[in-house]
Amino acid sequence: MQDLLKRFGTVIAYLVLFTVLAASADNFLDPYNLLSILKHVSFLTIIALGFTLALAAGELDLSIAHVASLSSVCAAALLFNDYPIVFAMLAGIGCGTALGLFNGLVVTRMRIPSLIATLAVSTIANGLAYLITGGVAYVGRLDTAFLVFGRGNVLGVPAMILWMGLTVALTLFLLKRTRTGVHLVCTGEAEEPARLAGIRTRRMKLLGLGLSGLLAGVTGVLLTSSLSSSSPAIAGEYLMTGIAAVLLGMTTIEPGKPNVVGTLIGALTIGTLRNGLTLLGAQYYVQDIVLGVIIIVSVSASARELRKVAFSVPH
C-alpha cells in the first residue's frame, strides 16, 4: 500500500480534486467546460513536455516561456506582412528550436550551468520579442487558414487536444521506445557512467535542450493561432505553471524522475484546479497562492534531483 501511494498518490489526489469540484462547482461537469479544460491544458502540456525532455537529459530550461513568446511574435510578424502561412509557422518553430540549441551549446561547450545559461537566453529572447514588436501587440488580421490550427475541430474534438495527444505520444515513444531516448535518460540519471559507457552525453544534453526549444516554439505558434494575436508576453504565465506541472509529475508514476505521463497529470491537475477555482468565484490571487504551494510541495519531493541539474557542469 505504501508503494502504491508513493507511485499513484498524486493521481489519487487528482481524482479526489475532480470529485470535489464536480460536487461543489456549478457546470463543472458540463461537456463544454471539460473540453475547455483540456484545450487550455494542451498549451501547458506541450511546453511542459519540452521542459521534461531537458530535465530528463539532466538540464533545466528556464527560457521556455520567453522562447515561446518570441516564436509567437516571429510567426505573427511574418503573417502580418503577408508571408505564406507554412513559412511563418516553420519560422516560429525554427526560432524556438534555434534558441533551444543555443541553450545546449552554451551549456555543453561553454560549460555554463543550465540555470544560468537558460536565464540569460530567456532575457535575450524577451528583448528580441520587444525589438520585433516595438512593444505593440499583433491583433487580428490573421488568415482563417492559419487560425484553424489552434481553433479548429475534428469530429467535435478541439484541434488543440489532438495536438496535445500527438505531442504526448511522440515524446513517450522517444523516451521509451528508442535508443536515443534511453541514452537521453541515462545521461540525466548518471552522466559520468553514461559517458564512460560510450554515450555521447554532450549530444544528449544538446538534444534535450533543443527539443525543449522546439516544443516552446510549437506552443508559441499554436497560441498565436488560437488567440489570433501575439505579444512579447503571450506565453509569460507558462514558465511557473510549466515547471509546476513537471515537478508535480515527478511525484507520480516514476517518482523522483521527469516522466511524460506524470507531466500530463501535473498539467491536468493545475488546469482543473484553476478552472474549478474560477467557477467557485475565487480571486485570481488565490490561484497564484495555490500554484505556489503546489510548487513548494512538489519541489520538496524532488529537491535532490533539481539541485543536481541546476548547477551541474557537463563533462
Second form
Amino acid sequence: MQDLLKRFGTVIAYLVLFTVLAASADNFLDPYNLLSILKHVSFLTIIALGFTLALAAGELDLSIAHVASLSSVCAAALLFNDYPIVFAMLAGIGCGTALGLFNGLVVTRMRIPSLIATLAVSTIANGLAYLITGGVAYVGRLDTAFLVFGRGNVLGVPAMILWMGLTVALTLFLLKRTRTGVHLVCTGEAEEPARLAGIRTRRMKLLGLGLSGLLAGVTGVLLTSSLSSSSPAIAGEYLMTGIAAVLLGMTTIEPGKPNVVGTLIGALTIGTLRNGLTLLGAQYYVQDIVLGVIIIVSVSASARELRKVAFSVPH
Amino acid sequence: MLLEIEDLGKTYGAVSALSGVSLAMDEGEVVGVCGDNGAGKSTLMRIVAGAQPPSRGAVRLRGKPVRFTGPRDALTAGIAAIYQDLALAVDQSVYQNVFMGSELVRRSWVPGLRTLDKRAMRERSREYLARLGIELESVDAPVNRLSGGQRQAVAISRALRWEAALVIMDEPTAALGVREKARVLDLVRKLKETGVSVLLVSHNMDDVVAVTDRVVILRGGRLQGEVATADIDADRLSHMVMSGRMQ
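For comparison with the form predicted alone, produce the structure of the form predicted together with its partner chain.
What follows is the entire complex, opening with the chain shown before.
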C-alpha cells in the first residue's frame, strides 16, 4: 500500500486537483477548455521530454527554452524569406539538435558540468535569436500549409495532441525497449559501473543532450506553427515549467528517476493548475509562486538523484 | 600465451602507482596477485581491464598488441573484470545488471530495429546465478535489496555473460560468508577447467593458495617476484608479502 502510494501519490494528487477545479472553476469541464489544456500541455510535454532524456543520461539541460526560441526564430526567418516549408522546419529542428549536440560536446569533451555548460549555451542561443530577429517579432504572413502542423486537426483531435502522443510513445519506446535507451538510463543512474560494464557513457551523455536539443527544436517549430509568429522569447516560459514537469514526474511511476510517463503527468498537472488558476482569476504571479513551490517540493522528494547530476563532471 | 604484460607503468602526476611490471599468463592458468595496500594490484587490474590507460608499457593478447580505450574494448577482446566494489547499478534489477552493456535483443516488427529480449535475459541470468549456487526469488528485484554475497554473484554473473578468455577478480571473496566463498573458489576452478584464465587479486592468502597455479607479488608498485603455488603455503605467502623477500 505504501509502495503504491509512493508510486501513484502524484497521480492521486492530480485527480484531486482536477476534481477540485471541476467543482470550483466555471467552464473548467467545458470540452473546449479541456482541449485547450491538452494543447498547451503538448508543447510543455515535448520540451520536458527532452529534459527528461538529458536527465536520464545524468545531465541537466538548462538551455531548452532558449534553444526552442532560437529554433522557432530560425524556422520563421526562413519562412518569411520564402524558403520551402520543409526546409524551414528541418532547419529549425536541426538548429535545436546542433545546439543540443554542442551542449553534449562541451560537457563530455571539455568536462564542464552541464549546469554551467547548458546555461552558457542557453545565453548564446538567446543572443543568436536576437541577432537574427534584430529584437523584433515575426508575426503573421505564414503559409497555411505550415500552420496546419500546429493548428490542424486529425479526426477532430488537435495535431498538437497527436505530436505529444507520438513523442511520448517514441521516448517511452527508446528508454524501455531499446539497448540504447537502457545504456542512456544506466549512464545516468550509475555512470562508473556503466562505463566499467562496457557502456560508452560519454556517447550516451552526448545522445541525451542531443535529443534534448532536438525536442527543443521540435517544440520551437511547432510553437511557430501554432502561434503563426515567432520571437526570441517565444519559448521562455518553458524552462521553469519544463523543469517543474520533469521534477514532478520524478515523484511518480518510477519515484526518484526521470521517467516519460511521470513527465507527462507532471506536464498535465502544471497545465491543469495554470488553467484552473486563470479561470479562478488568479494573477500570473500567483502561478509563478505555485510553480516555485512545486519545484521545491518535487526536488525534496528526489534530491539525491538531482544532487548527483547537478554538479557531476563526466568521467 | 594468452596475456603478456611488458614494462607496465602508471603515474599520477609525480606519484608512481605501478612501475616496470611484466607478467605473462597461459590459457587456463590461474594467477594470484598479492601485495599490501598501495602495492599497485588494483591499478594493474584496472589497466588490464581497460578501465585505466597505462602511462607506459605494452599489453599483448594472444601475441597481438592491444591498446584499450575503455572497458568495452577489453570486454570485446575477451577480458572481463569483477571489481572489488562490484560496479553494480544498485537501483536496477538483477537481470539488468547481469546484462548491463551487453543486453540481448531480438528482431522487432520494424525491419532493422531490434528490441530488448527481456525474457531471454531473465532466463539466462537465472542460469548464471545457478552456476554459482545462488537462487533468487526474482531476477527482477533491484540489486539494492540483495545481500553482499548475492551482489557478488550478480557481478560474477556479468563477467560470465561475456564468456571471456580472461576473468580478473578483485577481492572476490571479501564480503562473503564461508559457503558463498567456497562457491566462488569452486567457480574459479571450473573456469580453469574450461580453459578460462583467471587473474585473482586478493588479500586472502588461503584463497590464493587454494585456487591459483602461481602467485606474483607486488610491492610499492613494482613486481617483487613470483612463486609457484605448489611450493608454498598461506603462511609462507603471507610472509613473502609482508617482508617483500621471496626466499
